[in-house]
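Presented below, as structure tokens, is a lone chain in the form predicted alone.
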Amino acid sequence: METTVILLKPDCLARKVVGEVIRRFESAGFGIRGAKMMAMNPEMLREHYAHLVGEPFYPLLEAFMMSSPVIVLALAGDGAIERARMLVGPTDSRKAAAGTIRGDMGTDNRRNILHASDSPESAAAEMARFFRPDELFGG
């Protein structure tokens, strides 16, 4: 059993897909170890996206997730990491494919609905980030 982080982005909330988007993971058999709603701040996001500080988009990006709270969830389930970043689709809403969240409900690269962990290490990293260990349940 395998768990990723997913956060429900601004434009999720905005958009009022919340449950569409937790039926899609409930619906390919993912569990929910842990949910909760948050305000990012800058040192938070400049830990997540560490690897794209230095972008000239940067600003624009950590503005855009400051905009409203996120919903961070921990899901579990067998190769939960890979199996959400196939439902989820490619970080470019425009280049992901019918049937994937991004592709039903993005519209860029920016505003794509949500954030899946993109490794065992990622996701561990996440986790911590976002989640301490008695916010986490089942396993």
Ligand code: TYD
Contents of the next structure:
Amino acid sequence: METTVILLKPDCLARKVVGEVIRRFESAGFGIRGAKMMAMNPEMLREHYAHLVGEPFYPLLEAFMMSSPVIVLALAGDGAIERARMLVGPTDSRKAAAGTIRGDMGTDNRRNILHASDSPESAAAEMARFFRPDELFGG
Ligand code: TYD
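Moving from the form predicted alone to the form predicted together with ligand TYD:
The complete assembly is shown below, putting the previous chain first.
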């Protein structure tokens, strides 16, 4: 069993598709180990998006991620990290296939509904970043 970290971004909440996104993961067999609503702050985002801090679009990304609270999920399953990325689709929602979460619900390459950990190392770092140990169950 593996655990991946999903962030439901402000556009997911604004479009009221939180339930639909969680339903897709549950239908694919994922189990919920942790879930909470939280407000992002610039420090947390600079850590989370360290690979993008120097990009010209970073200020817009930061403003978007702080435009409302987000929902953070820790989801467990066999091969959870890779399987979640497949369900999510590529970064740019306009290029994501129908049937993927971004393809069906996203708008573009910033408003793309959710984040999913991209490797076991990122998943471990994100779990530590967003959850206290007593906020994670099972596993
Ligand atoms: P990245 O880690 O490349 O993609 P993913 O979310 O698919 O793992 O990028 C992180 C986020 O940065 C992405 O979800 C949305 C934002 N972003 C932009 O706002 N503009 C861009 O041009 C790109 C490439 C990403």
